[in-house]
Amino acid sequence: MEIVVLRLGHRLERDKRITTHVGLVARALGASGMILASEDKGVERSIKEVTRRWGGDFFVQTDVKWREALKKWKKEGGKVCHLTMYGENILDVIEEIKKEAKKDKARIMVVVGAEKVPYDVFEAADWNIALSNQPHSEIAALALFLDYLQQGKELKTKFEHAKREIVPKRRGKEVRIRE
């Protein structure tokens, strides 16, 4: 299954850390990459540097025209999950989404907004999904959605080409460095 996150509404100075964290969560929890609907080379550099050090093949594309990206994704057979507090509760739709994700070469685009999301996104989405119908963090929504979708399997992922790897310990910290 291919999972790509489309980040909408990134405001350069205000959302730099939030968007970086959206990318880091997406990478750590099994997404293949993040498409950013604005240009922010700083966010792109940060996430690419993490990927270089900690492994994996996560990609970041910036300055993408989101309408075209959505249209192309759907035309190529991909499904779109929009995370929004206005959507259906995740518990009511997750089994349907997992069934879709089990298909051969399944492709899921997860749309994560920042400011007001255009109505076109609600219309284009196969699912508008809410963790809660209350205001909440897009980072938390993405993390929970990816976990529910993959049933926790992403938590044991080994990242290839890692120059750094944490050795899990009950106490203390240990990092293996391969440079």
The other form holds:
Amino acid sequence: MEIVVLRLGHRLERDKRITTHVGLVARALGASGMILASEDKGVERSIKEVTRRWGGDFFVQTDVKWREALKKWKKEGGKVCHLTMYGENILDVIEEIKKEAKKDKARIMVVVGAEKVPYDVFEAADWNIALSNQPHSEIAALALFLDYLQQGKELKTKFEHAKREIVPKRRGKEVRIRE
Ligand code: SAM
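For comparison with the form predicted on its own, provide the form predicted in complex with S-adenosylmethionine.
Complete assembly follows, chain above in first position.
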């Protein structure tokens, strides 16, 4: 299954840190890449630097025309999961989404917003999904969704060609470094 995150409404400066964290969570928890509707080379650079050190081939694309990207994704058979507190509760739709995700070459785009999300996203989405119907954060919503979708398997992902790799320890810290 391929998972790509579409981050909407990123405001320069104000959302820098949150959008970087959206990208880091996406990378760490099994997505292949993040598409950003605005141009922010700083965010792109930070995430790419983490990927360079910690491995994998997570991609970041900025300044993407998101309406076109959504349309193309759907035209090519991909499904769209928009995370919003107004949506259906994850517990009521996760089995349906997992069924879709098990299909051969399944592609899931996960959309998260910042400020008000345009209504056409609600219409274009195959599922509008609430991770509880209470307001919180795109970072938390994304992490929860990726975990429900992959049933925890993403937590043991191995990252290829990593220069840094943590050796898990009950106490203390050990990092294997390959330069
Ligand atoms: N006030 C904005 C609105 O309602 O259009 C949303 C602000 S919220 C901080 C930013 C993003 O976090 C949302 O677009 C959504 O993707 C995500 N989010 C926040 N709470 C959520 C929830 N309970 N379930 C799913 N996604 C959520």
